[in-house]
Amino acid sequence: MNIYEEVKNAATIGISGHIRPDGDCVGSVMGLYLYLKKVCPDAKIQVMLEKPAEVFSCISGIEEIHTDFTSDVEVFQAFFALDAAKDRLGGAEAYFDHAEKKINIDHHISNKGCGDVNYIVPGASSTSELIYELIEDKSLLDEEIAKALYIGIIHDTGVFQYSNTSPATLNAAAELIGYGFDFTKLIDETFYEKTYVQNQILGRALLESISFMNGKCVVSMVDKKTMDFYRAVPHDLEGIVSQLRYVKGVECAIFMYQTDTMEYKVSLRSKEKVDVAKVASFFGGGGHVRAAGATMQGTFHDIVNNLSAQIAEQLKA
């Protein structure tokens, strides 16, 4: 697949990613946006995406994102769904459905492809790595495009610590930092640094975590009352599940936060023995072998019990 060849004749191009956009979603969307602005200067290009977290304000052009989705759906000649299938695009799904040409680029194993053109590579570290790969003429890259894609890669690989990091990932990262941006500062400011509120709620989540299955699993939950107390938003909860995974002896970490009455957003992380994508897909979610998630209904204890049954089955095997 060649990105430019797919859209070179399009007068209007839309780009979107999944709801609650994380680093890879934002990095891939903005990297593609900046690239297309260079190679398709006469086209009208729009990014339709929920407002990204403030830590990503260092990405060039991020203020140009359209975060309000109107009822009047514009028909784009080409529309990209990145880092997700169309059912996770939120308000942008209607734009994707009405587009004359639908292009889906993703690395989630649960995505079977939802476009006229699909490029789904489950073995890739991130959608940002795929965008980098699909830009055939690397001379068209510049510092701002490289920075956006690098952010996406470091966020989905845990700064190259996760098992999805491959030699190709490291080669791509090495070439991207060659464009001259301060990559160490970028890692600190977008991945490691936390606000006071984020550290407070992280501490609360760790303090109230529960170890079970003889220490092989750990779970923590933040309800709406707690989020309101800290004035926290979903972005403030990022990284908690990864921190839970670092507990010695833990094979699978579960973190959930309440989104509505009897409804929770569940994040799963594992080390070696549990395929959390399989667990999440059983409950209508998806993701990667070592990182996945789902939205589940029920009480906190009901959800933990349901997840435990699936996790225990894999641990026994």
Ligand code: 5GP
The other form holds:
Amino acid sequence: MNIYEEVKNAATIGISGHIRPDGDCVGSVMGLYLYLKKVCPDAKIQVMLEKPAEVFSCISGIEEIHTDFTSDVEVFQAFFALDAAKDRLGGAEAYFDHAEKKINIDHHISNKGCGDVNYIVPGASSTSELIYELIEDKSLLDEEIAKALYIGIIHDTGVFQYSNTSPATLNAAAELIGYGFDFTKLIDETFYEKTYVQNQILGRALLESISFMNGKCVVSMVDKKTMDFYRAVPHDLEGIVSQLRYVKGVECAIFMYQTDTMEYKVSLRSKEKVDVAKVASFFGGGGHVRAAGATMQGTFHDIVNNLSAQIAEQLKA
Ligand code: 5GP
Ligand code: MN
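Switching forms now, from the form predicted alone to the form predicted together with guanosine-5'-monophosphate, please provide the structure.
Complete assembly follows, chain above in first position.
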């Protein structure tokens, strides 16, 4: 696939990513946006995305994102869905559906491709790495594009720690830091740093976690009441599941927060033995082998029971 070839005749181009956008989603969307502004200077280019978390305000052009999807659906001549299939675009899904040319770029194994043009590479660390790869003329890269894509890569690889990190990932990152931005500060401020409240909830979630299946699984939950008490939003809970996964002996970590009465957003992480993409897909979600998620209905105990059955089956096999 060649991005420029796909959109060179489009007068209007839209770009979106998934709901509750994470670092890779924001990084890939903004990296592509900044790149397209350079290669298609005459096109009207619009990013349609849920408002990114405050930590991403260091990305150039972030204030130009359209976060309101209530106006009449505009027909874009080309529309990109990044880092997800169209069913996770939220309010932007209608723009994708109505677009003349739909382009889907993603690295989720659970995504079979939902566009007229699809570039789905499950082996890639991140959608940001794919955007980097797809920028054919690297002389068009600049510090701001590099920064956006680098943020995406560090977030989806846990700063080059997860098994999705490949030589290609590190080569891309090597090239990107060559643009001279302060990557140490970027990693600290967008990935590791937590607000006081975020740390408090993390502490509470760890304290209240439950270990089961002889220590092979650990689960924790934050209910709506607690989220309201701390005035926490979903982004404030990122990183809790990774911390649970660090527990010695754990093969699979589960974290969930309540989104409604009898509804929870579930995050799954695994070490070596459990394919959590498979578990999440079974419950209508998706993701990667080592990191996946789903929205599930029922009580906390129902959900843990349902997940446990799937996890136990894999651990037995
Ligand atoms: P997280 O647990 O951080 O929300 O997500 C882990 C991975 O699974 C991410 O790559 C994310 O995009 C994917 N994921 C999380 N929730 C869902 C979901 O409900 N559906 C699908 N298809 N993927 C999800
Ligand atoms: Mn991603």
